[in-house]
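The data below hold one chain only, encoded as structure tokens and taken in the form predicted alone.
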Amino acid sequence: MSGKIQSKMFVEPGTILDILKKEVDNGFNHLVTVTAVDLKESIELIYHLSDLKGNIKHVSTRIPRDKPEIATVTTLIPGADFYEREITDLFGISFYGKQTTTGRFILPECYPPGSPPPLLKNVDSNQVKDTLAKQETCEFKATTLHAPLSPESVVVPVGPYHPAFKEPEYFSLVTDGERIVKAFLRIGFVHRGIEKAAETRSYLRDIFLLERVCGICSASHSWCFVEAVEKLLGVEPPSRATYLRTIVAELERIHSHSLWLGLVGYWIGFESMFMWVWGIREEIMNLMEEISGNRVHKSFVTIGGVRRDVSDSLLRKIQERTKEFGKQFENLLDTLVSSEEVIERTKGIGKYDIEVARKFCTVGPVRRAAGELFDVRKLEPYGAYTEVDFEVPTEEEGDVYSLIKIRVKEVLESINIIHQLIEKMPSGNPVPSRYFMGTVPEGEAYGRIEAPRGELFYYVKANNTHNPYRVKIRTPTLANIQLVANILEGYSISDFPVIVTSIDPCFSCMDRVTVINSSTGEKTVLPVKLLKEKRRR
């Protein structure tokens, strides 16, 4: 379960690689993430490591602010690459010894090179916004090869806006004919500075802010943050509240997996599957609206409990409707596993093995599709998961077809969990007598839960004030997206949308747009505000 960080292993910066190698050899071979914290006189880096038994270690080192550099650990853990590049952009720390390409990762290219990184404590977020607003253009630089692999190789740009994406993203695909021989990825188009914003709001207001990280698994984000804050406060929510949180989390899992299955059907040309799944998914959305009052951002979880109770009559309704939903989904499972169209377009596509999955620190269904039972609900149980019996499906093949089978089975298992929780629902009041508005004592804690896309991690540092000193978020997509860029190689361009969608990526929304003058070819990136002004004219 999530917990207060009582102890950290402090090491010298020069020994970080050797120390991590010892921990990896001891079984702590999953790098959850790397957290940077500006301590004003130095910058602390915390490497959060986990094993397959639910144990977690925090290895800390401090580097001077005036010389922010440290050796990369990607030679030991390749999956650390995106975590380090994120820190480079947001804290200005240089990781020497990296083999991968450099350049902007999260920040836009127009962020002035001489400006301090935005997550340092002395940087005012309003100044950052003003600085970016003054930039006339903010065209991004695509990462690709410096020279063609062969005279026949061609670079195919995909994105940031493309029909193959439900959200903005950019890939440079180096192709030889129809075959992808190399893929480069540029992310950050939807970065909204939520971690910085969280430092300026109270803990209660942060719950509403952080659930907006994702419109699909919003309750997972608020729950994960609240878990960490409750550990810092020493608060134990009522049993009924933990049961209700777990029910909402499993409804969210059903909603998320159903949405994903519909999208996969769309990309493989099985549009009736898309409409079928999204049609029955409405029942789950309606239930969440009846529970919380909202279909998307539920605002259900709060510090010390939940914001509203759920009546016994509504619980029975949830039981009946999910039972009916399960019957329809079982029919879907029969269709999926026997459909030649689905099998032909997904079996053996986007294939990887468990070693590759571990190498890139993947999480959730992506990890389980390669055969490893990696599920925080089992590894480090939280909520009411210790009160129910459930299975975590795994597959061995590690391809898109395996991911479909796993997610369909997980939907049925979520229904099983919900029914057990309703039968065992304890009595009592799950709503706090008053919402938490106080200060949080100095300390550090982490939240770690199994969101629909996989392990979600929050780090919270408190300093005895009303606002958190630091909030770090590691979403499942950042852990899984590195895998995609590597497994694309060797597949055809037509497989590209299916493989990218297979990890269920979430990039949220963005507020930039590129305008191209067709006569001159000039490109200009406009903020939404300016775009609206132009439309009014």
The other form holds:
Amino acid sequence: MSGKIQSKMFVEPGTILDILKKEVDNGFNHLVTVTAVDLKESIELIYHLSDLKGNIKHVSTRIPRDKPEIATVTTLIPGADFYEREITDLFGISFYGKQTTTGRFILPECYPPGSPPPLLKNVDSNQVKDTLAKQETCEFKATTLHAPLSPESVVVPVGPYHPAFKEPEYFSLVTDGERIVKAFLRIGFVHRGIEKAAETRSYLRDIFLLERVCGICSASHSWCFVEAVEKLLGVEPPSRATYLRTIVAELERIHSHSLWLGLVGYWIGFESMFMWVWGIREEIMNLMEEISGNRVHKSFVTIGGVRRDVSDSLLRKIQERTKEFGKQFENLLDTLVSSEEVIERTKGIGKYDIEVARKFCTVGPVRRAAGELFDVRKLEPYGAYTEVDFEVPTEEEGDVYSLIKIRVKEVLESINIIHQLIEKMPSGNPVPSRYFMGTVPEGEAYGRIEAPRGELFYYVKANNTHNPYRVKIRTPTLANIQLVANILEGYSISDFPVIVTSIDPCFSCMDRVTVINSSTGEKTVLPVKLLKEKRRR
Amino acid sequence: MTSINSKLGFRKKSLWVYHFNSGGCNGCDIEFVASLTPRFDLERYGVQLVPSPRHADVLVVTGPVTKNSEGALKTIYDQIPEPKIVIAFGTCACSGGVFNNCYNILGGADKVVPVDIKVPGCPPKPEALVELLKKLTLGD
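Now the other one: the form predicted in complex with the partner chain, given that the block above is the form predicted alone.
Zooming out: every chain and molecule, the one shown earlier first.
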């Protein structure tokens, strides 16, 4: 359950590695994210750690503004790499002991090196904007290997605008023939600067802004933020409202997963799968439009309830239509997923095991495909998930095929959840009498929910005003993408789009604050010969 | 509309579209893709999504223009052969929308390339794009 942060463990910056090591040994081995907050006199870093039973711990340390540096924790938790890079760019904190490249990660390359980090409190948004506007063009630097390429190797650039992707992203693939030897990733074409903008808008307006972090899981974003704000206010939404929120979130999961299943068909060259799945998906989009008035950005969740009630006749309609959808979906996917095209192109492709999945702090279906039941709906139940009986599917293999199977099962399970909720729907008025326009008392809270792509995390700090002091967003793709760049090695170029998209990446979510520079950031590269030997073994 | 129609000349009978995401939230992008799928089926008007700007007649821009995508948008616009039409699809591409005062946002697509048609909405429904492209191909 998301909640107010009542107690934090305060530690000295010098001891952070030892403390985290102790916590990891105690079972708190999932680093949710690292949050930086500018407290004006110092900068606070909060390490949110979670175990697999739904407990969460916040380890806080303060570092001086004039000497912003701290030891990296990547030696202990490799998945912390991207979280730290994000902070380096936005807060100017350097993490020493890192074996990675430095430079611009979040901000465009042309943001001058000496300019102030944008998320510090004394930096004005317009100031950053002006600095950026003065720069002619922003050419990004393609990542290449530092060691000279062997004659057999070729660097294949993919992107940033490439027909294989629907979102901008840039890969340099070092290849040996058809095989990928090393993959470098550079993202950040969609970075907008939403966290800074959220600090200047009121809580109510923030819901509409944060919803637009992502157009696929928009209700998850607004719900996660509202969940944290409600905890700060001490407001409990009416139970009908939590039921309705859960229904919309599950409809969104169905729409998001079926969207991905269609696209996976498209990427393996099976266009009929794409057309069929997207064709039946429209039914879910229609339902969302009937519930909220919009197909994509639903603006359904608001502080203290939902924005509009759903009539009983519409609820019955949802029940009937999702039942029909479930039948069609099952029939269709039974045929498609068992077809040879799909099996050949996905089975055993992009394989990883649970150790690797844990190492990179992966979340959601990506973690579950390797066999670990990691689902916030079960670990830290929120909304109406305690009221329903449902299962979270897991698979063992950890390849693209098991990701497909998991998402198919999850769609059917979501329909089951929706039906149970409609049966049990409590009466009452879920719409608050007026929209929340007031101030939020001082405090910190976090929201943690299971978005379609995995665990979504929000940190909100309030200071008795109309605007939040700090909003931190950690999207599931940021946690999952580190894994992908690392498992690409050894696969053929033709498998590359399938592997990258198998985690269902959503770069608009991720880039709102983040740019990533390379897969592991390692500057050295294994000689091709050595890799060949490795593969033969 | 008529002037834009005449701009395309003989090529208007089968419009080939290139899609450019300049920093959007994916909402417009997904609605754009949805318009190509069976429910809306844009292809019945001869509209086709092409993977290269050099084959395109129409550039559809979605999302506010971020500093990082500015250069790419210019390059892609230049690569489309004349005559060409630019459609700003969604409120963000029209004006920057909800992100207008974010620090990494330049504003709408018209800050970088000349825009012929603006389709507001957050996101616009696929029907809007279908109707628009239908009008472009068949006339008003």
